[in-house]
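Encoded as structure tokens, the following chain is the form predicted on its own, with no partner shown.
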Amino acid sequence: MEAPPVSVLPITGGTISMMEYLLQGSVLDQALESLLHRLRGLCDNMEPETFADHELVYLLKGQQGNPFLLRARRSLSHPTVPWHLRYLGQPEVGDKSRHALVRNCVDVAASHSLPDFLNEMGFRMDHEFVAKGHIFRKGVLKVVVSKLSRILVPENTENTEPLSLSYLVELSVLVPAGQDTMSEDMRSFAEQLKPLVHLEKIDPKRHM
């Protein structure tokens, strides 16, 4: 049987291999509005968007190694618009000059047959989850402050629960590769949002 026809564009203004620069963190429910309140004085736009997102994460295992992972996100609160094909390379955490988490980042949008493509690929869910919240933007930094829910029934985004009573905070910026001082101004950002929240550089293996 031939995998589904899928289309995928280019995210990022045509190139789409980027370097992620990524801080990590997060609040407790009860403090949200506080750092919101923070954002908001903050960033470039006092009103942040929101956005309600289910992300379906796929393995593909090979002979050795680990296996090849992608991600496909598709908007609960637009479901016409494209799907996001997202790949992320293994994090360079061992330079210690570096402030934040760097990773190289593929970001496509593909069409909505994009799950059955890849299953058709060889590919298999390894889980899914649903992602709300709110993304504010600082030149060309991005926040994004977001309430993380396992789906309890597969496929079924209305039936979910709260993976923590705790929000995840990102902060992060897509650069072309070279622009190392970008860390350094994440750094700046950050020490803003203390005591708050407290980002930091993290190493995902640690917490496999």
Partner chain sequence: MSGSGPAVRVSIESSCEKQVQEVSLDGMETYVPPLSMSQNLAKLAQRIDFGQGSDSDEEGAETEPRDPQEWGKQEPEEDEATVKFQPSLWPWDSVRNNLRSSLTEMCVLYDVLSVVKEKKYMALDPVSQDPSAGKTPQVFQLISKKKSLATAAQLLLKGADKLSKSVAENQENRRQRDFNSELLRLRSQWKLRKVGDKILGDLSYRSAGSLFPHAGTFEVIKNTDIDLDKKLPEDYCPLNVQIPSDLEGSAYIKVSIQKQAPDIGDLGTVSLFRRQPKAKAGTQPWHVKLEAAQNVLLCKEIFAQLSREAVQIKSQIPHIVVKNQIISQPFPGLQLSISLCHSTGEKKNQRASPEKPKPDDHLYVLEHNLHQLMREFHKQTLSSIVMPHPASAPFGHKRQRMAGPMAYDKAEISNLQQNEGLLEKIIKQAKHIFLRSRTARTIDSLASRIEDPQIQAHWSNINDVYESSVKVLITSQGYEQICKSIQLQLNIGVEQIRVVHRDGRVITLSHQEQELQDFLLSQMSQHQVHAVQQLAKVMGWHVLSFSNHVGLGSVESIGNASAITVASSNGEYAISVRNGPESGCKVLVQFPRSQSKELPKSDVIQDGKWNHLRGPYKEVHWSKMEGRNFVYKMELLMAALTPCP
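So the form predicted on its own is up there; where is the form predicted in complex with its partner chain?
No partners, no molecules, just the chain.
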């Protein structure tokens, strides 16, 4: 029996809709140390935090064209911490002068039975990967430097191989919908990282 039709409704009532502002870039492996040093200096003064996550991407193919995509992520370094389920909407086509990619974002913490639940709901796992790296913060800005690895054997997170010889750098902020002050701050922060890494808004549509 095929999955029942899913109509994507706007999220209403009760929750504050959050928008995610995103800038992305990448650095080669050799340049990682200098990037980490600079981030350590620019960001808040905390002990450097590393992470190891395993992300699964679930798709729900409805009768309409676009499948519905959900991202489920768990921490490999902290196994008891709840899973994180994320929905990212389409990037907002606002004015072109906005420096960051803006999209609707819904974040939910979930217990460890999340994959089974999604399977029962009709989602099918599209792909999975392991991300390892460092995470920094500056106020409300979050900078994640991660190395993505492909999982060779399904369900086995030990057996991975890196996807590329570089690290993905992401600068993101979560703000309630309506506030538009963050893109300037993001741009000035990205300027400070300029010669090491160029952070820019990358439209995922164009790369599909």
